[in-house]
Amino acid sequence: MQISPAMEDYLMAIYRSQTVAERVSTSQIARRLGVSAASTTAMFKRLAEEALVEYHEYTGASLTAKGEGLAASLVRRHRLAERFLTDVLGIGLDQVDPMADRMEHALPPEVIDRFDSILQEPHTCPHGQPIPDKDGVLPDLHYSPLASLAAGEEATIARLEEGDPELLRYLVEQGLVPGARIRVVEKHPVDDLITLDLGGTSLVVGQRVVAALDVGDVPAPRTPRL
C-alpha cells in the first residue's frame, strides 16, 4: 500500500481531532486542513478502502487500529521535527508547525530516531502536545481546560491549540505558552471574559483564547545532546 503525503495529512488531522471526540466530522477535518468538504469526503472513502478509517456518511470517521498506528508514527515524526526546530535551531514555536509539515514527508525513520536521541526523548512538542513513542503509546500526562479553573485558582499552561497560526502568534506574543504560570483573577459571567494574572501582568481574554489553552503537567525541559 502506497500512502501519499495527502493521505498522511488526513490521518494526522483525524488523529489530532480524535483527542476530543471518538469520531470526527467531514467539516472538522476540512476546516483543520483548509480544504473543501467534498475533498474530505472523497479522502475519507479512500482511506476506508485501505482499512485505515471507518467512515459513515452521517456519523463521520474514526481511525482503525491499523490507521491509528500509522497516524501515531506520523504525529511522532511531526512533533519531534517541531521540537528539533525549536530546541536546536531556535525557531519560534509559532513558526514551526508549517515547517514541520514540509519536513515530515521526507524524513526517514533513522533521522527521526536521531532527533529523539539528540532531544533526550521529549514527552511533548513545543506546543505541549504529547509525542507518541515508537509503539504509538502517549506519555502519561494530565491536562484540564483553562475554563475549568475557578477565580483565585493558579495553574501552569501545559498545552496550546496548534492549528490556528494567527491565534498561536497572539498566544506567544502574550506569553501564554507552556510553562507559564497563571492565576484566574476574575471570570465575567455576562460576556465570558476571563481576567488572568500572568507574572504580575493583568490580561483579559475571550473564549477563543480560553478554548485554546489547557493547564496541567509540564515535563521538565531537557537539554539537547549535540
Contents of the next structure:
There are 2 protein chains.
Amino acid sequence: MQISPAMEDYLMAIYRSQTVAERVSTSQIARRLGVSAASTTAMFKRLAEEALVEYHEYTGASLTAKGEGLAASLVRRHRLAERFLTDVLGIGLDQVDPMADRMEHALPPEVIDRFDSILQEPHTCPHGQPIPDKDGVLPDLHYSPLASLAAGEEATIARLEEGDPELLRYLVEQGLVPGARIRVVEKHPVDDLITLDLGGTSLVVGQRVVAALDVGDVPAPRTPRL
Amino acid sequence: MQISPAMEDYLMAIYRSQTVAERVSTSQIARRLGVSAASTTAMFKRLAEEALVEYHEYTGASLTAKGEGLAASLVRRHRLAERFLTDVLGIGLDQVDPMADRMEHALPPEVIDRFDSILQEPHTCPHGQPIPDKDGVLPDLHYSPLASLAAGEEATIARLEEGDPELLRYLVEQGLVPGARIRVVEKHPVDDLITLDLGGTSLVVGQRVVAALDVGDVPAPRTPRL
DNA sequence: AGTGTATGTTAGTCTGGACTAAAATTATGC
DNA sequence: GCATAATTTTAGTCCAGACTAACATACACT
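Could I have the structure of this protein in the form predicted together with a further copy of the same chain, to go alongside the form predicted on its own above?
Everything in the complex follows now, all chains and molecules, and the chain you saw is the first one.
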C-alpha cells in the first residue's frame, strides 16, 4: 500500500514524541496533531498493518525499524525544507514550521537532495532541532538546558522549542534565536524563571523555553552555495 | 467555502483548455486530468456553486471573472515553481511539470512571491509557456508556429508543447529546448514533418511539436539573484 | 482489593472525490 | 429527418480520514 500524507503526519508525530523506543500513547499523538483520540486509534491500526508501528491495545504504539527509518526521512524532509525557507528564501523563523507542514508532503526526493547540497548538508533546522542524515541517523548535539547555567555564565542559544507559535514569534522578535549570545543575569528557582542579558537588553524567560549550547558549535545559517 | 486541491486542478485545466472565453466540455477536462466524465460533471457543479464557472448542462462550462482570476494565479504558481525547479535547483526540463503538479497545491503565497523575485520576474515557464502577472494578465508573446518557416530560415526555439512527457524527454535529449537556435533544412508537407539543423546535427520533427520565435526576445533562463 | 477517573476503543456518521453502469441528451451519417 | 453513435448526466458505490457518543479498560487511591 501507499503511504498517505495523513500516515506521514502520524509517523512524524510518533517519531518526535517517542524518546528511545518508548511506547507512545493515543492521546499524546491526538493532542500533537489536533485530532480526536478515535482517529488516532484508527490510524495506529493502519500503521500496524503496514508494519510501521507495533501496536498494543490500550497501551500505545512504538515504531518498528521500518517505521523509524521512514519517519526519520520524513523529519529530515521537514527540517531541510525549513532550512531552505529561512536560508534561501529569507522567510522568518517563526513562520517556517507551518509552511513546511504544508509543503513537506509534496516535495519529491530530488528536491530534498538539492536542498541538502545547496544548504551544504546542514545538521540542524533553523530552530536548532537535529536533521537526520540520509540513513536516518541523528547527529548528537549535546546541548545543555538553560536551567543548568549558573548566574553569570555565558552561552550561545542553540535551540528553541517549537511547541507554541505565539511564544516563538515573541522570542524571534526579541532576538532570542539560535546563534544569539546570552548571559545569565539571575535565576528565580521558585517560579522557574531566568533573567538573561542579550546584547545589552534584558529578558525574562522560562527555564525550559530555550536550550543553550555551551560549546563553540553554533548551528548558524550558512550562505547557501548555488 | 474553501478551494480544495482537486478544485484547483480542475480550474487550471479549464483555464488552459479554454481559448478566449469558449465553453469547455466535460470530456475535454476529464481527458486532461485523467479522470472520468462523471467526476468532471460533479466538479463542474461544485465550481458553479462557488461562482467560479458558468455551467450549462450538456454544453460545457466557462470560467467566470472570479474563476479566471483564481485560475490565472494558480497557473502562475505552477509555472513559477517550474522555473524555480530548473533555474535554482537545476532539475531537468522534462521532469519539472509533474513535480510542479505535486508541489503547487502546497506552496504558500509568500514562497511564490520569493520565487518571483529571486528569478527576476520571469514571464515564461521553462517550456516557454507564459506566466500570468500578479493581476492575472498574460504577457503576449507573438510566437510563430514552426510550420510557418520556409526552408532555409533560421529561428530560436521559444516553446515546447507540454502534452507528451515521452516526447518532451526526447526533445530535451536532442537539445531542442527553448533558446536553441535552429535552421529549417527541408519541409515535407505531405506527412507534416520538417527537417531541422540544430548546431550541426539534423533532426526530423512534426510541425506542431515546437513553436519558433523569430524575434530576438528569447525566454532563456536567467541567473537567479540571491 | 474495589471503585472512580483517565484514557482508549468501538460503532456509527459525514464529506470529498473518485469510480462504474445505466439513462438522457446531443451530434452525425445516410 | 431519423437512426445510431458519441457525449453527458444520474444513480449508486467505495475509500480515506475525520468526527461524536457510547462502551471498555487501566491506573491510582483509599
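Owing to the predicted nature of the structure, the values given are computational and were not obtained by experimental measurement. Positions refer to the first chain, counted from 1. We call the rigid core the largest set of C-alpha positions that still match within 1.5 Å between the two forms.
If you fit the rigid core between these two forms, you'll see the Cα of Gly136 move by less than 2 angstroms. Once both forms are fitted on their rigid core, the CA atom of Leu119 lies less than 2 Å apart between these two forms.
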